[in-house]
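Form predicted on its own, single chain, as structure tokens, below.
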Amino acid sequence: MSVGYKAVQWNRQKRIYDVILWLSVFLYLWGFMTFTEKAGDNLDTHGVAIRAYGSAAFILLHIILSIGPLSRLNPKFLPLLFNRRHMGVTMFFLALAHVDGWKILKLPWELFGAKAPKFPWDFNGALTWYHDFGDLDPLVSLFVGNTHYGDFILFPFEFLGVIALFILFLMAATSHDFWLANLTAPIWKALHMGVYLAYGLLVGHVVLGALQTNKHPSLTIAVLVGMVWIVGLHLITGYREFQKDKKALFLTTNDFVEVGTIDEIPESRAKVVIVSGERVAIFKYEGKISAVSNVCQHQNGPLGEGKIVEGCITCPWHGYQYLPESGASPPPFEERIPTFAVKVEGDRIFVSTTPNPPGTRVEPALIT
């Protein structure tokens, strides 16, 4: 849903972000292959391409995992959230190319029994290039070629990559809003939290692969630096959110708690507080104060980090909108969030500790 209450598909902003994304990926792949060849590496062309696509996917995964916490620390990163799903799908196809080359492009010809054309960027993925020279099927060879499952250093790192690729496939296949609507937001969110499991598996995949095939420790060090960056960024963001949540609110009369003063809230923006264990977003707009749940019904986005646009609370993640008085999305949309009774005494704001059912209209408190 956009500001104008229309389904967002391919708007101008998304096209610009996608062009930048794909151009950056292309330049990285070209630079990696060119630099590696000029550096006189002993790797063959296919080996270089396999590493180029694999490293591109791994770097893009780091960027994807950084966007969420960076957006919490600085709103300037919020626009990147709008394109994060496209990044995720792009990352999956880079990882798939790392494993299987460009065979997927040849499928339309192969399905009709025709010979596929030779693409200029064509190369064999790791599965074919490293497991198709024996009597076994490459996929079988992948799982039985290295049986050191009880040895940490010699553990078959390809196995970790296969599991991670399967998780990334599930996420890419269910990234569309169709699946979000049918699976429901909590299940969809839980499924996509699997990205952290995939990341852990890929760290093991890359580190063990480097230990078993490379003599230089630079790749292992780079992966560990990246892991420290991701973990550190999430810990810092989590600590800041914890500090915000633990601020105590004092119960006054009639189940209302004082949440602050009017001057603390910028016009058309919100202040987020914890009321009865739930995050509540208190918006100031057009001389009025309204309080709603901080959780967007789309992807649990933080509504309090959004703003009032054309009379509606607009989620900063994907632009879903709600009327501040009722917590209901404007027609024809049907999303609803809980509202809270609110009152103003002098310059102080008070919010009820009892949420109203989603979509319940509550008269805004007037700023006098």
Given for the second form:
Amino acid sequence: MSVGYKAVQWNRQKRIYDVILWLSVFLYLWGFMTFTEKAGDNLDTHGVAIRAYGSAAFILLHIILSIGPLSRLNPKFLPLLFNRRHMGVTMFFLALAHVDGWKILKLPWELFGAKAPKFPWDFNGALTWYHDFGDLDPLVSLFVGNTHYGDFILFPFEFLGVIALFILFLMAATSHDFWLANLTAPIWKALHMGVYLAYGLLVGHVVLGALQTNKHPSLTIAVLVGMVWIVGLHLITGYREFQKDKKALFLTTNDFVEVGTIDEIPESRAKVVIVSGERVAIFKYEGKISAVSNVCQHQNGPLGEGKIVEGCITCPWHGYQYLPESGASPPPFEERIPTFAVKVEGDRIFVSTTPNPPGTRVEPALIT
Amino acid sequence: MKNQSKPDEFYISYAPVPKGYRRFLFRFVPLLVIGVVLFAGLLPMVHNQFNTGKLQGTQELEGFLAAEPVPHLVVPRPGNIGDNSPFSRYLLTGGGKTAPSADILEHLGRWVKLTGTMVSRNQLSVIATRSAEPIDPPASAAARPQEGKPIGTYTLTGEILDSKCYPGVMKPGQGKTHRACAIRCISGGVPAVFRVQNSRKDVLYFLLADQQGKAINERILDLVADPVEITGDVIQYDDMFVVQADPDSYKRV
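With the form predicted on its own already on screen, would you show the form predicted in complex with the partner chain?
So here's everything in the complex, that chain up top.
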């Protein structure tokens, strides 16, 4: 179901989600800094905060990247997926604080030329701490301090972090549904796939930076295990999708393709098949069969993993809904997806190889 | 095909959470939160973020302001010093990642009362200078400190670091993550020191100079905070050691 744009469409679940998310982040940051203080004196408190925020962002990114494939493997993870963008935006602000402390909070004062108050939790971010107080502007120093751009081991790891932060900024700034609708789902989706590039850059940033200074093997092992986990999880999910997609279909006529039998599809659920290179979701409900595109108009979610709820195909990701006969969202909503003509012969189901324009009404095939 | 005997639960974010999902979340989410918080306890145990370097507060010292190879203060040691060096030598910087200001440097070659923050780590002590005023040479000390004493040519392996943030606020203050800061410091005029660790893990510091005994700051920025091998003449100035070598002969190892 789609609704009008609001800054954040709060509901009870989102509030619970955010409270748990922010409480966990707070506990991590507080724990990291407190445990460090307990471990010894003569601390570089700015350095400790820089590490606390940087590591928090990196750990949160692992969680963010795990939720997608875990939800494909087990739908019980879906409640973590629906509000994942709040995790992403939180992660961006953690990364920003790692770089720039809490200067962003001081902007309102600085814009009016006033002196901002000193927040008790403030600290110098990595940009200020390592690059400021010298003979160059810190933003210039960031790029010209270490100039070994042609060397792997000596490479300025900060540069990798800068590009990753820029990608995270673009994603955080366009995370709202307003941008999703205006950029269109495929472009928005492609932009947000940039998270994988950001992850790769951040692994490089950590390996060529923090791990070269902190040589304890458990840190290297932790980063390696994280990488194997993320890559492995995506490979397993990708392989399962590939296996599902490659199941052969039997062409019966030029216009229709046999997609399976009625018994294969549970009531109110769908089977997903590839027809003419596109995933199609075939739903069984109330003695009828309808076929629609598998791609939700909202965020390209897998409609075939959804369910018919109150007569509407409901997307498993964010609950967007479509009428199975027409592929149109119930009024007043306006999302539309392509539909496919469908036939039933005995217990065999046949689907047209050509999609109808989005929102085209197709008479469901009746199960006799 | 799904088992029809089980309820076909389906999660929608704006509808009540089905029982099976709720049960799963009540188990999984606390585990995830505990896992995250565990990291907060484990990471500080394996991070390298301590050392004994610290700011010792504001101090006033009287001594001779020497110019070469970098500006430093030569302070007569009080009391009966026995066979020890008659002077202690302190490297000088300005505030931040800078050289001492012109107000200080105008007194080079004279005796001064110097005010600044003492920064020290092991036997490396540096003064972040604030002000200096000329004084008469003390009657008990030689008017000018002794010249350096050559003690031989050595090949040393270590790391080039700044003498301000490394002994001061930065922990660990060395290695790749500190490189940017050390480059800014050394480029800004903070004396470059060579940190060498012997086989007994004792840390020794050498001030770096070229063959003419001049500062080399701008010429070694590319080698800062990397393992480097230097072959040069070691000169002892009281408790300060200087290694004189052509910066072009420094080798990354």
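Rigid core here is just the name for the largest C-alpha set that superposes within 1.5 Å across the two forms. Numbering follows the first chain given and starts at 1. Nothing here was measured: the structure is a model prediction, and the numbers come from that model.
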If the two forms are fitted on the core, does G232 show a Cα displacement reaching 2 angstroms between the two forms? no
Superposing on the rigid core, is the CA of A114 displaced by 2 Å or more between the two forms? yes
